Amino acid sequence: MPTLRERLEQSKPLSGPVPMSALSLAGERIMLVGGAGFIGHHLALGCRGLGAEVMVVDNLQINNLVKLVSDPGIEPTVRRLHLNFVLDRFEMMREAGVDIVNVDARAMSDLTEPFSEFAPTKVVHLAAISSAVIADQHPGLAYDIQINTLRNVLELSRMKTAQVGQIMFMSSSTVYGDFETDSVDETVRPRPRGVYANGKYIGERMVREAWRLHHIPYTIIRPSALYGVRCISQRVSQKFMENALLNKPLYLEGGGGGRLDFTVIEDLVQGMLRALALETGLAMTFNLTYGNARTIAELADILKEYVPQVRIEERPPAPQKPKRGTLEIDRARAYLGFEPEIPLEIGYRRYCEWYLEEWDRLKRN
């Protein structure tokens, strides 16, 4: 078995563009751990579209059904709307032929049975608290969900190394910490701050050690500032829209000058599907973003086109939030043929129009 350095040396950039229509996952059995969430259900549909058999494993507790029906702090209209989004996820996955298994992957005993029965050839680890703010408030739960589920995935994969050909780990751009320059690539040494970012970096270290010790191939994905339809993960794009519709102010920390590499979910999934299908990055880390950071104020300006009466208030910068910027995507372009297609001006306008339609439909009913 080649070492990590030898494997990287064997990995070669693509000789030319590979269209999505040329990709196939036929014959693959892909398990998505924590796959009933925002990223997971989109990825599940994409994998099915490329011919893979797909199983989603999820306990439905984090940003999902259990949270929505049990949390008394959720505004009633938002609760009903989020329930609609989650039910739409399940209906779309069922119609696409995705197997959905309700188990808690933190428990080895729970995960072992579906892992054995489904016999995945690839596993995508998505289980996490997706909000850095909430992770800091509940560090024990955040580490439990992030690290214990990944430990179980790696242990089960270790016992099936002839079967499992790839572990894909969903990391985060937050592992870079404060950007010292306007942009970063994958060679920049991570300096994570906070529970969420450190949990992600620990996960990266775990999958790299699994390669070193047990030769389990891996792909690490670092996305940034995701947005898109059926998201209920409290990302800024979603929170701005909901606050505007509930007549709550939008808080622009530091005047809204903070920059994020906003990425629509369709572009992220395109890159992930390429990494799963092309198998050129089986021991590599990829930034998968739009590759052009924009200010929070620019996001708010787009929203104001759809909700003109929105109130905007400036707040001092939040010291716990790292300074961010652009994530360079040259490696993903070279090895995966990744090319993001939807800029913020188009993607967020589509999102606003979709959300307003869903809001109006709920009000009518």
Ligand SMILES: NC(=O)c1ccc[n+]([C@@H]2O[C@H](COP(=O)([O-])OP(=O)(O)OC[C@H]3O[C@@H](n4cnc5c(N)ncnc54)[C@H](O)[C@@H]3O)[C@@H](O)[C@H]2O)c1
Given for the second form:
Amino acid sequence: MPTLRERLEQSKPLSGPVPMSALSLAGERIMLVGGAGFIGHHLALGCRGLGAEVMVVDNLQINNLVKLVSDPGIEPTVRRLHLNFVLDRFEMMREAGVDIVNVDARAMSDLTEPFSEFAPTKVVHLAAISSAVIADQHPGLAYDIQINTLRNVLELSRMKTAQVGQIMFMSSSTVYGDFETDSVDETVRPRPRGVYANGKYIGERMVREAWRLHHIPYTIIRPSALYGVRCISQRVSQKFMENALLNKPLYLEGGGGGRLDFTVIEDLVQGMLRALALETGLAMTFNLTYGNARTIAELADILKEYVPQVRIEERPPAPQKPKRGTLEIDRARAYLGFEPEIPLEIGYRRYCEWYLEEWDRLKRN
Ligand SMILES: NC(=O)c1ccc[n+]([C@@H]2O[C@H](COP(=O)([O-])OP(=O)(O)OC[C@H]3O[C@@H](n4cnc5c(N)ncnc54)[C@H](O)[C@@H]3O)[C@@H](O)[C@H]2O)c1
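Can you give me the structure for the form predicted in complex with the named molecule, which would complement the form predicted on its own we have just seen?
So here's everything in the complex, that chain up top.
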């Protein structure tokens, strides 16, 4: 096996619009920690599609099976539907040949065995409470999951630097805090607010320190406002649809003028696969979004085409939510050949159509 230094010397950024069909992950063994979630299962399927061996490690607790069977507050139709989505994820991963291991990555003793047996060449860290609202309600648990799972991944990778060629850390656009300009690039200094954003910022710093101290190559990914099929992460795109179908109003905070860089999961996964396909990974941070913020009111307008009777109510702006906008993606374009393909008009319409079909199928059965 080449040494880390040799691998770093061979590492070349992908520049220019390299087509996805030219990418390969053959020979890679990619471990996804927190990989049974929304992003993780899409990424697992994408990695398999490019020829990698994939192991998903997940304790199935947050936004997953344990939550769905144990939380008494979930509306019954929504619970049934979400269970279907989560079971579909497992079915799809199993059919694609993804190895799924039920492990709590906070426990080093539990993570060590799959890590040594699978011997990953790349590790993607996704485990977190992925909602800023819920993280603020459970700060101890949110930091515990975010930081201790990452600590274990870094520690195990530190002992295998000749083997682990890249750590990909899922950060968030929330690290930027309140946007002072309409758009931000990766050189803007983060000013995180709240438990979720601060946990992400601490995570980024841990990953950068691992690079400084042990030369573990990293890719930090900052996505924003994701949406797409089989999502149960309670983000606005999903909440709007579910409220509409349950005859609840859509709440437009501050009149719906707040802007978010909505990104469909397929575009995010394209960028992540490009970053994983780098020979060793760079030591770099990337915004990975559609790259054009849209208002929440625009999202609601699309939804209205599908559920015309939906009630829309205005609410005062939520003071705890940061002011957001566009994440500039020129760096990802330059280094990864990333080019998002699906604007909100297409992606959210597809999502609405998919969700309505799933809802009808459930009601029919
Ligand atoms: N969805 C978004 O819009 C978005 C945006 C920015 C960043 N992110 C980040 O990307 C990552 C993945 O997001 P997602 O939307 O797929 O979230 P998700 O909640 O669907 O997935 C997270 C997964 O982590 C697992 N997990 C939690 N604690 C664990 C533990 N101790 N051990 C093993 N597994 C554990 C959960 O069971 C879940 O399956 C998160 O770190 C999130 O903060 C998401």
